[in-house]
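Presented as structure tokens, the chain that follows is alone, the form predicted alone.
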Amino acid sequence: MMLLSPMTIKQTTFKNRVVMSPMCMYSVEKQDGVATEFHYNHYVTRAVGGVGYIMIESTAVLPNGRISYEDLGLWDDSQIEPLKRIVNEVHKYGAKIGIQLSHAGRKSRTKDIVSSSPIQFSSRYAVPKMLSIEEIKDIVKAFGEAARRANEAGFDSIELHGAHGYLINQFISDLTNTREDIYKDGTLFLKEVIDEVSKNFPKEKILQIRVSGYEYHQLGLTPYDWASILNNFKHQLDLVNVSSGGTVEATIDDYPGYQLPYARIIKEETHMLVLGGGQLDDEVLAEEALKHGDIDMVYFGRKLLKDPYFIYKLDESLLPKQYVRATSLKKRLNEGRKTL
């Protein structure tokens, strides 16, 4: 089964192609961005469950870059150790782990929100302040410092959150960027973030980006637009995580595999390694996407929330020794095991 086959990127070998999608847990207890016991148990459980690649949820590089006050942060050295504890334990179970670095921009529910332009996301959000060039430079440096901390915590990879209408996406999309200065070309902000992160994160480790392959608006970005952008960064980015939507409010028909066409186009147009998913609760559909070459790895979100051990249903031979008693009676008898 290709889904359970290993894959190597640079010097990192994943035991399978199952990826835990970054999903906000809104579980920080003291509004300090520090990972809690819930986060530890949440991520380690998926490592015990056999997931090959775990991605920590959206983690803010600055306090006002959080989506909510309950989000994780990596803007201070005090936030390193609790994340390091998670990383070390996840590694014990043979999984690799990355962290998604983010700035929510105009989609933050904190104070003093900012964006590429003073355009409100919706009536439920405040009007953001347009960032000055000096403030943009400060945010770029914050991404770099967060990358340094991510390396100190031992993460195998960093994912830049360029999807779902957050700050990187806000600079790149014409729906959210109406600037008239050098940052009118939003890819400049992305370039500076990538360059700064690369200075502070080892080149032998993985640097990837998440993008909204389609923005569900006639003037929004398409997978062809993103492919053109990504072709400029192929020498720095190792993997593209393809999602969709979030830049503006839109109705999305999210049927199983609905995002795979966007991933396929980006892969065909860039020849980069692509991580894809979207309502892929059916492992058969995920397997077909891999075999057809549409994607190289598969992310699972809600499925892993509901069933962190689904991998063992696909292949009982992967069960940890502590759980072997859960295999079928016939199989245990065939292997000479007794159940009494």
Ligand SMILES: Cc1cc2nc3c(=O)[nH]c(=O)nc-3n(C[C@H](O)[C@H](O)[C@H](O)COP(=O)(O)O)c2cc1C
The other form holds:
Amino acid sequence: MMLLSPMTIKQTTFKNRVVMSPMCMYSVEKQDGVATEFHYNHYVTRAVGGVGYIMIESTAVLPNGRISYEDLGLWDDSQIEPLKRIVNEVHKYGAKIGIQLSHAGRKSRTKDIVSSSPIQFSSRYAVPKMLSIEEIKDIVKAFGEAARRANEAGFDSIELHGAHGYLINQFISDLTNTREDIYKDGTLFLKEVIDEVSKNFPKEKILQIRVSGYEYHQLGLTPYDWASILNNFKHQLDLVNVSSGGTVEATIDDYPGYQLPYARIIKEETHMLVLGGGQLDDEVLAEEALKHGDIDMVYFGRKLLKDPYFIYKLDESLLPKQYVRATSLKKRLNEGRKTL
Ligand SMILES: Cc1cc2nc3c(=O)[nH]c(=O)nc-3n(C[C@H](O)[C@H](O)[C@H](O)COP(=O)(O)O)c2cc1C
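So that was the form predicted alone. Now I'd like the form predicted together with the ligand, please.
Up next: the whole complex, starting with the chain shown before.
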């Protein structure tokens, strides 16, 4: 199965193409952004389950960049050690692990929220303060500092959260950026973030971005827009993770594989490596997307929440030695075994 075949990016070889999608667990206990025992158990369990590539949930580069007070953060050195513990343990099971660095901008439910422009997401959110040029520079620096900490924690990769209407996306989309200064072109903010993160994260490691390939609005970004933006950065980015939506409230007609067309267009137009998914719970669909060349790796979100060991249902020969007795009775009998 291609899904279970290895893949190499730069110096990192993934034992398979199954990726745990970043998923906020809102499980920080003291509002300090520090990973807890829950995070440790949650991520290590997926590594035990044989996942090739684990992406830690959206992790804020500044306190007011959190979606909620329960989000992970990487704005302080005290947040490194508990993440390092997770990274070390995940590595023992042969999985690779990255962290999604994020600033929620106007989609934060904390205090003093900011954005590219003073446009609120919806009546349920506060009106954000429009960032000054100096404040933008501070956020760029915060991304760089978080990248340095991510490296110290031992992460194999960083994923910049440029999707779902968070701050990077807020700068890039015309739906959320009405500035008249140099940041009117929102790709300038993205460029500065990529440059700063690249300065603080080793070149041998992986830098990737998550984008919303489609914003479900007639004036919003399309996969073609993202492809032309990404073509300017592809020498600095190793992988693009294609999701969709989240910039404005919209009704989405979702179904298994609904985001694959956006991923395919971005892949065709940029020739970058693409990570895609979205309701690909049926591995036959995931396999088809890989074989068809739409995407290079597949992310699984909710499926991995419910079924962290699904890989062993696809191929029992991958069961770790401790779990070998879970091999199905039929297979054991075929192998000539007389007893359980
Ligand atoms: C509980 C939950 C939390 C999520 N948090 C994040 C996040 O932190 N960052 C992100 O980019 N996407 C997040 N997502 C979106 C998922 O990464 C994924 O793209 C989405 O669930 C679709 O994939 P699936 O159908 O395999 O679940 C979240 C989704 C869920 C269900």
